[in-house]
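In the form predicted on its own, a lone chain appears below as structure tokens.
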Amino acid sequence: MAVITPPSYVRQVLTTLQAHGNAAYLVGGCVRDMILGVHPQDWDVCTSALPEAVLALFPGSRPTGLQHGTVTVVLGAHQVEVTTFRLEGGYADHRHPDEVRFVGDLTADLSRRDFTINAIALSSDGILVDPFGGVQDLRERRIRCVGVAEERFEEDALRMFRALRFSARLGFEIEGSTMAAIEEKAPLAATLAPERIRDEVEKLLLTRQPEKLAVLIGAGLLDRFLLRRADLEFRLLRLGHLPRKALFRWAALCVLLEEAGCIDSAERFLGALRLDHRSIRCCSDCVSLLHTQPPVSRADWKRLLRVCGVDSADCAARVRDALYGGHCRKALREVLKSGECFSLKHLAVGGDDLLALGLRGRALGDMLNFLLDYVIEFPENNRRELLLSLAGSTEEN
């Protein structure tokens, strides 16, 4: 195991629990990451101490999930999730346990976890507890369920998405029986809240292997959101050419899904997944813009910016370059860096100026748009006196 020493506040939690006669171990993702040589972002502790005892030992901590045995221990600016050893029973909604029972056995607690690589515990003196072969699976770069895979996915259908996300994030293969269980239990994905599916898909999109989303689609996990399945692995390889920013990768995904006939509307697809309105608008604009030829001149770029704004134009430029090649992003950046006017906000005259000339209502709006068209063609003429003179002479005519 790589030598990564937990920070002092984490060691304090472990030693405090142990000093009062409780078993305490680091567990889950932080142990997995330490073995892989990655510094954990979060630290989780499992213990034989009941939640009430944990709260008493660490004043100021928060009972964030007492029914599940979880207390957020707060030490200064730091937090550690501490959870009592537990077993779970019954999952009527294929997501949340109907019953939680606290136990004193670490192995029993580890047995309820999703994958072997997340079912490893580490004591304060550096001893690994690994009853399900998680360390070996880490060495062999393998995702495998704890126990019977079908049962794990029946308990929590979101674990199927997590398996594929871990595969993409870590570059691991999914073990055969686990993958077969995903394909068998994929219809259970229909029971999950769209927001939870959205979050898992986005996390997968932001990995270095976003093309793994093709496996997720092929297994049927997104059937409720798609018109059809398709073999997308080769297409989705192009997602990796984009920066790891959610908006760009969602937009590119929508373009590729529409090309393959999997969706007929980015707006409907993303709306069903409960993305925010800004992302839906930008992605929809991006798909529409990619149905047209890219701008050729600076004036064309400014007209596009005028209609759809910087966010959508930038998204479309990046996605076009990544999926089809080209230098749209470079051309757009040159226009933006120039400071040339492409919106009424940057026009040297405004509505009040035209009101002073006697323009009202539709005539005022038409004149503003005329002046903006003029400045887009002749950016050096975005000067107040010149535009007022032009507006006045045009109105007289």
Ligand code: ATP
Given for the second form:
Amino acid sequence: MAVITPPSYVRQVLTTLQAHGNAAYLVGGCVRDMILGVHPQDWDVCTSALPEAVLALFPGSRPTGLQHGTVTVVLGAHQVEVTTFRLEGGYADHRHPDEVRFVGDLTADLSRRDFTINAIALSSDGILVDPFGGVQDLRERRIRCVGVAEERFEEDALRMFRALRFSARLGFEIEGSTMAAIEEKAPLAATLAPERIRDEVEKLLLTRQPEKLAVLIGAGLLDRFLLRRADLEFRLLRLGHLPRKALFRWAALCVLLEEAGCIDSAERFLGALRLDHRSIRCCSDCVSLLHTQPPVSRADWKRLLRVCGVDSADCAARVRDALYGGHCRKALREVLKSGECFSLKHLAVGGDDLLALGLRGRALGDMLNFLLDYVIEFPENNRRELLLSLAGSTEEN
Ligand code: ATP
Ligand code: MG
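What would the structure be for the form predicted in complex with the ligand, given that what you showed me was the form predicted on its own?
What follows is the whole complex; the chain from before opens it.
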């Protein structure tokens, strides 16, 4: 096992629980990551202590999910999630357990976890508890359900998305019967809230292998959001050329899905997945911009910036470069660096100046736009006096 030791505040949580007669272990993602030699993002502890006892032992701790037995222990600037050993029963809606039962037994708690690699516990004296062969699966780079895969996906359909996300993040294969169960149970994805699917898809998009989204789509997990399925693995390889920023990868995904005939509107697709309005706008601008030829002259770039703003232009430039090659981003950066005006905000005259010249209403708006057009062509002329005299003489004619 790689030598990653938990920080002292995590050890303190374990030893405090144990000193009061409770069993306490590190569990889940942090144990998986430690074995892989990766520094865990967060530390989860499971314990035989009931939530009320955990709250009493750690002043300042918060009951974050009492019905699930989770308490957030706050130690200085750090937080540790402490969850009471529990079993779940009945999943009538394929999402939430109908019943959560606190149990005294670690193995029972591990058995309700999704994959063997996430069902390993580690005690404070370095003993691994691994009843489902998670360490071997880590060694053999495999995602495998704890127990019967079909049943586990029936309980919670989100686990199918998680399987593919971990596979993309860790570069692991999905074991045969687990993959077969994903294909069989994919229609259950329809029972999940779109927001939860969005979060999983986004996490997958941000891994080192975003093209694995093609497997998810191929299995039918996104059917309710797509016009049709397609074999996308090769196409989606290009997603990895974009920086790991959600907006860029969503935008590129929309372009590629549209290209493959899987969606006909980025706005509809992302709206159904409940992305925020700003991202939807940016992605759909990006798809529209990619339908047109890239700007050639500096003035063309400024006209584009004027219409869609810096964020959408930057996103479209990055997506175009990553998917089709080219140097749009460099060209855009140069335009932005030049400081040349492309918006009314930076025009050397404003509405008040034109009011003083006697312009009103529509005529005033038209004049501002005319002056902006002019300045976009002749950036050196974005000077107040010059524009006022131009406005004055144009108005007289
Ligand atoms: P990450 O590094 O992405 O946070 P993680 O394994 O810690 O990975 P979490 O979503 O934080 O993932 O969940 C913590 C642990 O809780 C998992 O390792 C797993 O044991 C369990 N778990 C989480 N979600 C589920 C689920 N839907 N079904 C069963 N077990 C789950
Ligand atoms: Mg986690």
